[in-house]
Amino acid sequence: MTDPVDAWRRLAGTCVLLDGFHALKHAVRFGAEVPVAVTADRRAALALADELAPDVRGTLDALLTEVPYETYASLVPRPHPTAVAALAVRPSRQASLRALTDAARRAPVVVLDQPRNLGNAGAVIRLAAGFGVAGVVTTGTLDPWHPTVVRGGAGLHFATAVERLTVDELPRGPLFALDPEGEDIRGLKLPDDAVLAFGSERSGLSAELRARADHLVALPMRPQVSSYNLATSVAMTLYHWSATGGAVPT
């Protein structure tokens, strides 16, 4: 039998960290593959499972090897409150890219452009999961896959595609940047196969990215107010969506 923490010690520079017990459980029911996971109390992650996450409690059961606390505290950067860690195959950059630019898409592709905040970048995922949009897509710096990214996103990462581009790599589709000095999005309908574009947190859009947009779109906002926070944003925009005809997967 393999020992888990020789096998986390040689897979960790290649691998996802899934920090917690709710970032292994989306893995798994997105169909991550997990070679290795650990916990320091085991009773207690199997009756989480039995709660939040019997369709996957048996899988659960034959990956998690519980070890003694202070080993799981020394593999991960922090510890979770659920002392529940895991190591996930990252998909293929070829998959994702299948995935962003499926012809037949059916949901949109939310663009994140040149973000800074991980913390945020994770909200996104997360949402993005939620309403079954087809991926998204960083530009810039930030990693979508650092650690902090996948926490911040529960393993949601797995659930959708997520991959970092340049401005000329994004998906087909039209392009619908938001933007203040846009079109109030509450008049316009965001098709399927939109990409939608969002700016960074400090200083919105690139020149790059909103001279390629189709359309510029406006969220409502009380004058004197700056702005929304970016997950926010995300969440409002993919609500439009819905609430106008998009299909999220039920």
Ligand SMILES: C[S@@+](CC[C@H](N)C(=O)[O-])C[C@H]1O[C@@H](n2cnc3c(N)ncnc32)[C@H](O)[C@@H]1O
Given for the second form:
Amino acid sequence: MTDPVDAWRRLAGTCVLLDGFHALKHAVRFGAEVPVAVTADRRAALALADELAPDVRGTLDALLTEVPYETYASLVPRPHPTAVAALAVRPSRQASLRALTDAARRAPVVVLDQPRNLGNAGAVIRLAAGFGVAGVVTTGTLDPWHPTVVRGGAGLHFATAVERLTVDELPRGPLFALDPEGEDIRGLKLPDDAVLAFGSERSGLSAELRARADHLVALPMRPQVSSYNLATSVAMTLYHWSATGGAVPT
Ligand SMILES: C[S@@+](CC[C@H](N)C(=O)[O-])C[C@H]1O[C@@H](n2cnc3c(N)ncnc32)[C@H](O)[C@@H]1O
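How about the form predicted together with this ligand, since we already have the form predicted alone?
What follows is the whole complex; the chain from before opens it.
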């Protein structure tokens, strides 16, 4: 049997850190390949699995190796209260592009146009997973697989396609760009093949993206408030899609 610490040190540079029980549980549920998983307290981790994830309890039982707490703590940037950590293989760019460009996709793609805040990107990936959208694309320099984004996504990067693309590479579909100056979303039905684009925290939609938009759409907001937070804007828009006929997987 391979020593988990050796395996960890060998794979840490290329794999994605799943920090804590919940991230591991989500990643396993959505089919992530997990070559190594450790815990400082196997009994407590499996008790959590019994309580919160009986569907993947058997897989977690097979994956988790107990190591001393000091060893666990030496493998992660900051120990998690559940003392569970794992490494997962990042899906290939080709696989993500296949999902994003699927001509028969039945749910929108979310585009974050030059986002800056890693926490916002993680929160949006979690939302995208919850609503069953086809994927989250970022433009610009932020890496949507940055460890801080993965931590914010709670292991749900494996439940939706996540990729960085240029504006020229965006998936096909009617482009709805969210902007306070747009048409009121309450009068619109967002189609299932929509590409829903959101601007950066500081400067909003880029000129490049704005020029390509088929529709500019506004979320209701009283006068004198300038804008909503990026992740909450995505939440409201996806909720609107679902409330007007969009099918969230059950
Ligand atoms: C924090 S806001 C950007 C604020 C930025 N200072 C600006 O000039 O637009 C981030 C993004 O959330 C979306 N957003 C925020 N409030 C919105 C609203 N009321 N209607 C539509 N989109 C909104 C837009 O896509 C916006 O670009």
